[in-house]
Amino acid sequence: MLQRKKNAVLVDGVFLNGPIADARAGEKFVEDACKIIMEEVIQKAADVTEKVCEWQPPEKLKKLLDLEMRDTGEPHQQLLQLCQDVIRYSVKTNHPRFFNQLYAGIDYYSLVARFITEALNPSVYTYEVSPVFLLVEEAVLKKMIEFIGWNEGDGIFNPGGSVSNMYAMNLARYKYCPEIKEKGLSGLPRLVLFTSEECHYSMKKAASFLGIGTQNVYFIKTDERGKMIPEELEKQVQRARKEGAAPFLVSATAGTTVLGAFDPLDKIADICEKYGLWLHVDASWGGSALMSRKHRKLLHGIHRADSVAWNPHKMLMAGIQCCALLVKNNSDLLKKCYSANASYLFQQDKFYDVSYDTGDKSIQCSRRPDAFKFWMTWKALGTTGLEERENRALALARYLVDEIKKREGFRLLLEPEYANICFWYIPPSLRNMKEGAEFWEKLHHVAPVIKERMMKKGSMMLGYQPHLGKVNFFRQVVISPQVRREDMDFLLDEIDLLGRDL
């Protein structure tokens, strides 16, 4: 606390000379803070012998990190224990072995630029708050558009691929009756909307919080390999109409969460032509193979869609959360459908251009500047750089797969077109075993007695799960730049070393 000066003002009890801060002291906290995360994340970000999580259960861990709160303030140097403490204790997602999520590996050009809107601590909803990232916000946008396909278009930056897939969900909705902004539910038919049964769960919960509901949302069935089937799309969309429903969404997914399938969308466009329906793609996930040359026909007839979902922090490694949704139509749809204005942010008559006081197409009000980190990224690193990223990723995929094929006791549950490798691990007890209804069964309980060993050791990570009748396997995706063919013979490995004696 600092002194207090002669000729001090007291009001209401409260000293009101100077700061209450001290300055230097603040200063010194945030240099020592940020020797500890250069020594403890950056520079061990790359370490295979770190180990990517120190697990602890979560009543021991409680006692470990000290977090009760106490009416005084604790000193510095307990300060920067517990930002140990909270780093050893955290899981090392820039590890090259956590393989556990749909994101991982650490970008520094991405880095820094979330240590720059830290410290500025910006809101993104005027351009007099915030004219830089606004204006990197518009270019990062642009960009990604004509990646897309599409010749111009609109779109914003959202907290999550699950609020870009309900943003396009509720502008489909308007589109289709504009009226419900301020009408609301009542009196409107009952709407439809459509899906793939691989689609990400997002979609579910969006009908159920925008009023639709989720017995109107209709899943189409896939494939072997997870796409959506279009003559059943067909069938379901003409079932909605007789039923005396509005069918008015189509949802597509390129990538899905588990297999990493594409959906057909040239042929679901041509549906959505013929039946006069918006088409949304979620391409959170596979969106980021737009900028390869070799694999961006994973996602062809995208340009035909409405309305699309991607997420640059997933493949493209902007850092979390960085998630655009994007839009074809240009006529301020996403402005009409979601403005209030609000008179003492969005005024008509300041000085300068309005048109960029963009926050009003946004359901929020602070909102961050997730496109910055994407924008640093990829100053850095070029097209051609997130190309080879992409390309890499890919091809470290195929050495998996092709490693999976020549090892005994591992098996594919598919042959993959994207990072989504997904397998079975099977010990030597069954590999012998008829397969039937008791060696599936005892199967299914492998995987998580595998992952619990490897969290507990601190090896690496790497996600299981049951799946649509198939027991649980395996689901292993490639995405950090840090990660090395050595990487991949570990992890087949360390698999059979945890689960040998299974």
Contents of the next structure:
Number of protein chains: 2
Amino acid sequence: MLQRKKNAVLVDGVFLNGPIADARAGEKFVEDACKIIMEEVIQKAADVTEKVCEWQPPEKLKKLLDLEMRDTGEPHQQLLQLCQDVIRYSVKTNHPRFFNQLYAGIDYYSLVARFITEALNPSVYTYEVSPVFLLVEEAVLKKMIEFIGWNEGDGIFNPGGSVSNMYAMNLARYKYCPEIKEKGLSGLPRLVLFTSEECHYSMKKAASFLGIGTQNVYFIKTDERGKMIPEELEKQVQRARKEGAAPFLVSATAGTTVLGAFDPLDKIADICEKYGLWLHVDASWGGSALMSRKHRKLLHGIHRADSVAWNPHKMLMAGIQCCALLVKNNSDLLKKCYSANASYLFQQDKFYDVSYDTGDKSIQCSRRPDAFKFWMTWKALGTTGLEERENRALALARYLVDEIKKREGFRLLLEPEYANICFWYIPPSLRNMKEGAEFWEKLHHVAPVIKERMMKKGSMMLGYQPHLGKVNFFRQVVISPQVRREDMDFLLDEIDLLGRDL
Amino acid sequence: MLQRKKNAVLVDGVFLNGPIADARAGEKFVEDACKIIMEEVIQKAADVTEKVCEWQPPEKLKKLLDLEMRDTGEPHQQLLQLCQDVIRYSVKTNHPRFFNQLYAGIDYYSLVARFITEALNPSVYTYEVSPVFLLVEEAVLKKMIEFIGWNEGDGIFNPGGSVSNMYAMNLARYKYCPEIKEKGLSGLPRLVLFTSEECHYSMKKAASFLGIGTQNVYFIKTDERGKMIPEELEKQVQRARKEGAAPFLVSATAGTTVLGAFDPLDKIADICEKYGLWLHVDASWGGSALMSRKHRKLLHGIHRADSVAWNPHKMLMAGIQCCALLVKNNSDLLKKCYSANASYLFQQDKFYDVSYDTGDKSIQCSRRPDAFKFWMTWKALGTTGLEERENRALALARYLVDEIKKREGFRLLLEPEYANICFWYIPPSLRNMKEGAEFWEKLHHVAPVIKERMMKKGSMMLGYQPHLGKVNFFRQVVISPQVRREDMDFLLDEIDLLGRDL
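Provide the structure of the form predicted together with a further copy of the same chain, given the form predicted on its own shown above.
Next comes the full complex, and the chain you just saw is listed first.
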């Protein structure tokens, strides 16, 4: 609306006087919406009598939601109704029975940090615009480096474990041959990297994105528990050398996505040393075990890594996303590799110590203060509180394993070493069948049907997948401190209830 | 704390019974913290009597903040105090006099969307876990594609304009030679891309990250307004061909970072057509002009682009980050280029239409629902409301330009065509000096001192930089609808007040 108050100036057909945003109406909307968020999301988060999801197929949901963006804006009440609808039809990842991904549950402290972040709307690149968040990031990185077991190091928070892995791959490449930054890969020998066949799919994405090529990812065989076999690694390194290629990186996994396996880091580090290869550890999922004195042995040898990816948004519940790439080298390698020295942002004649302007270490320009979320939770729980969560999640996983072993119709895929419990549910009709091709073919179709039924009912959410020749099985993961032992019992009861007629 | 209630089970030294998180205490903390956020951030956002920043140098701020993460957690009141401190010492990017970056101000609607996002904590990759947010993203992309002027298209929200540019570069490369995805760049001719010398620094970062190399970015000369000169582009394309290199991409800029210049898209598109090059338009900053019938001519020819980067978190105030990469090709190019087909996440035997599982188009695995923030603002304001904001910001910029021309001691760097107003403040001591080397050398030191003084006073924040041979000058940008004409007057008065003794 045009404003024609005293002192108004007409420029380019626009009357300029006072703000055009109505702050009072805006604040009222925030207040009313916060009430809805509090009641519909936060207060219901721990309540198992609520549904995990209100399933609607895509075409129907499009009709239920008023998605269209129109020429004129919608009124206050209608916008609040939209908020209600968005919440209603969204999956409640906070729910104690949401087991579908490697994040779940609600952490009230990181949530507050996230609200503060959104309200302040900072971007973390220079100290002048993000003084607090840059110092917080520095403090958190330092602490994470300590838990890895390095004496010093560097790092950067970034949007996802996949991106962290890309950072590491580029860094290893830069260390191998710094000229690539300027000259590119054209005309160079073929770079080759090694990772296990159980690695996260981001390794392939990274290799293609970075111009290395997916064929130059050599996948190393794993043992029956999903761990990289060091002897196989060495063979492949030798093979690459014989081919005239340039091996430069081994990416070990600490906590694989499906099986939750930990590669033998110490033995892999020996091979990396012997052949002069950068050792990256993708501990996006398993890194949180470092917080537990009982379980950190799973990552034995991690201090020998050159870089580590670790996502506190998974088991440590910092909220999506909270991911650090940590680097042992403290001689500014990260900055040398990534800097572009933009003079409009990273002026060198500022009145403060510009070494705090860490944004040039990043592939991003704007960057969110993700470290802050983790920091707030750490402040609230203390190291012992985080350790307790970790221990309890793994104890609950152990409890579930024991229950699966006791119950008819449930079969473990393998004895887990972490929080991933992979198992089949074998319905009564298949229990006496010979385990030939027909059995596996039939079993393959069981999990998808049970999944469909649980989602339509909204009682829980649990992932399934086929994996390396194994037919569809369930993968259960325990993360949230809202989860009770009874929820583990419920999980098995519910699968049996939903699948016993199959 | 160990729990020894009825039915407790001891596993691995942990008593399992009930949740360990105290939901009531958590909810209370969220409530109390929200009150602080409301009072200290949101209600003060439009108040010019508040300070923009409470400057403290790094070492002192470290002492003022209790950064250390300890073994035991902190109590409720202390955590609330931490929240207060974080807010107090953070820069108020919402403030009507924060002009330091290409984002500013507060948008109450996107803020609510962000609160909802944080409370629901979704990850956008599969329809089963993010039904609402995937549909919203689809709707927003469709609308943005419409505003670009394409009949159809594809796209993906991602963490930043820099990352969007990387996406485009990789996509252009894939189109040029799909085998690179698997085989990499080794053994291929040198790929070369073209962009103006005024482009964003992310082009260099992208070229080095993608293994293309910064030397293979050919920077094209710009005219006196900062626009790419098409004739120079054609010469460079021919040069690259003569060198035996493989030209594959032109990245034009619509709204350069410092000068706010728009490259002549239509003429550049002619050259791209002639030589078979992918045309990417980095409209991260200038894309919002598409919302204005009055100003969209700045991007004349954008419909001929193959891809566009556009950040609604800048002028359209969706909150950091909200960035789309849009692609004209609708034959699944994005998916073909980026997919890794992870079977644990993108199962093909789901019970719904898996074409809604768009996550495999992304370089990320977890991904935030950034489209939702923009959607909420669009719903609240309507297209006309967004257009009004855009028009008003540019009218305010025009007003400031006129004021700068009127006032003694202020000098425009160039006549702006967008919201970037670049100018020098010439203090009285320099006003009668001959404009030789000494004059420019002295003028170079003026802006940093004024910047230091304004930050220590906390009265406003404004960026400065040297740029392509020009000594330090101020860059003012108007974005927020909370900004009034009086704030433009204040800006010039304040610079004069802070700098007249220099």
